[in-house]
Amino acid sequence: MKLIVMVMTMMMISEGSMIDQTCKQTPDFKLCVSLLNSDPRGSSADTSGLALILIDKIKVLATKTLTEINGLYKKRPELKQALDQCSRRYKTILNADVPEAIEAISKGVPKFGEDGVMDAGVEASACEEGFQGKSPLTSLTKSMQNISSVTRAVVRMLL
């Protein structure tokens, strides 16, 4: 019994090492943590499956900010054009973006996979800029920003 408990508690360590790892080579350790350990996959994914895992929560974060933008239609209507602009934004890396960069990891090309990552937050910031300094949309924008960043660094380490 005791045999079978040491061995779980290693495979758990060296799990959470992979993650570590991975995200010691990322620009924000933390939230590259933080987005692994809230999926279960993660503990059993090897740099592949955590790059998936990261492009998921882009999507994710796509779609929660194109529902914030249609609410802010009718909360918001003086910003119709900049919302406009960040719904085709946000469609663009939920239609595109996200089904390139999955595409690419799953079938080992993951040049095409950081295209497409890196293109979900070049989306974000120019979805931000379209509000010229009022944006409504500063914390999800951020955040994609972020995330795109952090999933960005864990495709290259596939190059």
Contents of the next structure:
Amino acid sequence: MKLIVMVMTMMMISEGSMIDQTCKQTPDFKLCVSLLNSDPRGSSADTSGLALILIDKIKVLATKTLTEINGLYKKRPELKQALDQCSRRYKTILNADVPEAIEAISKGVPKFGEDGVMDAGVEASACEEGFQGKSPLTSLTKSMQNISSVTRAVVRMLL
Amino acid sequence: MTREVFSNIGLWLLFTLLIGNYVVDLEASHHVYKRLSQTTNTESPSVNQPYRTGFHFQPPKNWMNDPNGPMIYKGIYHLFYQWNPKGAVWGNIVWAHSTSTDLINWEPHPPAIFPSEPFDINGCWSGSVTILPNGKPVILYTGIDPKNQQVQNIAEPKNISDPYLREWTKSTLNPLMAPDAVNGINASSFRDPTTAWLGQDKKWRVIIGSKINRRGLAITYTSKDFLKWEKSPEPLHYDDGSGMWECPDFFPVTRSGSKGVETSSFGEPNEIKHVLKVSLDDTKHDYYTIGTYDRVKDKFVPDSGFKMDGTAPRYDYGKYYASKTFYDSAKSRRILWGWTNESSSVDDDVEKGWSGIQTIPRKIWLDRSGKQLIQWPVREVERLRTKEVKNLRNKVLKSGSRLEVYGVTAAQADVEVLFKVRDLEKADVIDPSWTDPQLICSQMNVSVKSSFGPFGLMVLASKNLEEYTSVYFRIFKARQNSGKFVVVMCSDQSRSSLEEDNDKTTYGAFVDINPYKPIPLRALIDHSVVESFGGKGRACITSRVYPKLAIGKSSHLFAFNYGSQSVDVLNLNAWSMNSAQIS
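Please give the corresponding structure for the form predicted together with the partner chain, as opposed to the form predicted alone shown earlier.
Time for the whole complex; same chain goes first.
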């Protein structure tokens, strides 16, 4: 019985440590751990798998941000131009960056995954700048920038 | 049933299977191609295209990366390239194909290689051409199989009498080289087969880029018949810590002179040296080392001072990757192709509908010192020079001055300038900790005055210099009372565009030239690309810029000197360039 408990505890610790080890090498350990732990695949994934989970988070966040942008057209019609820009940029994240990153990492050429992931941060920043200091999306922008930099660090481990 | 009936049924089954297989194959390949050609971009490229090049190779739309299988066959140059038929980012990659008689004007053909078999169903990645002794070209390329593993395949021309070699067939023996439990090759790090060469024992050798943890290596395979390949126990070369070796290239160069030699050439070190080149995944740059090829052990031995890692010299100190050479037998020269990607955001690329260009092919040869390679754009590009040349001679550029070069289409031009400096004893001493030219250039922009420099060219500049890209030199003394100098060449994109979300990284390189002699600089300017050559090809820097104002007719060209000492312009020639026929 004790042996079983010991083995299970060791398994749990060693499972946690893959995520720990990986996240220690990213710019935001806490964010990285919380993102990976929130996904059931996280505990048994290899580095590629962890990268794919994080890219999924980018996809989810981009979708959420697009929904927010769509809602803002009515509430803040004076921001239409900047919202149009942002809408385009977040669609690029969803339609170009994310599929590119998934294909690249699945097929073993992570550098194109790095490109896609980095660009997610670039697009978020560019969208934010379009509001010239009066952005209603700042919190979402920051999230995307942070997730992008964490994901990039994980993808670079595959290079 | 009787044996006869069995064997008849057997024969019939075999017959139908063969026919079925053959027919299905044909149908499959047609089907896949149809699918590819019917798929178009979700959005049509925007009409306004200020950044498309006039004479640099690029497809009409979508993403392009590595140049593949460059060759000359029956007097026609071929370029294949990694292309995404579906969009402006990497993905769904196929071998697109164009041909040329002059390396400058190109005729497109349908894609030559695209997913059709299990051994490449998930991708047709980079590879090379080998011209066999009987003159037939064959392609070795990396395919991605159903398990997303990287394998090496062969393709040969379907119709050898088609001078354009439009169609290629894939052997049923594919994959010829694949990772397995015995060879222990990393299945997600095994790609980019080179042009093969013949060893002394009449066996073919080819190398394929790979890694084992942080060790980058060039895995060697040998073959007698080009179909059955055996992995050599030892790689041609490796380096611990450099990471994945992509797009390796291995070729001989003559010790003296600028002629190229055939890839299987071999000789004594006073006649023939060898070059090993790799693209490093970690840094996204191309590096080369010069050394000797030990034919007995099948090993590459770098010359002293060379290490095949990020400390090795680069072909190009700007945006330049996945490069590959081929031997041009028609003109006895070795030619280098390199891919330059965009410095714009992906959203911009999707909006404009394309991404990626090739640099102008460069002739490449070993410098007389034996310590570096020299590159120079192929002479054919000069045919695009219009007769209108703007010539300036013997002008003095005083400290703080600019000289506009009028009468040239500044957004599509070829400029060659020869500078001369005097009183070199007045040069500033270089800080001994400044060992990285890229840092020197990015930390000292053009407003920072040295005694000598910055002086050079401002290209793709707006009239009032709200935007400009500067390509310039600085000259330093190596030490206080030294007769030795350090010449730095910079390509500064930091003010290239009012647009915020471009990559405006500054690039820099040391130029191994004697500043007592005239200092040459050449720039090929083409809307959103600047290829700069310092010291007649001793240092090359390619950059991408996207001005908002300095576009087309609103683009200007200046020579400038912001250093404290004056600089002479011995000669400056600027040609407007005609556009090439690319597609």
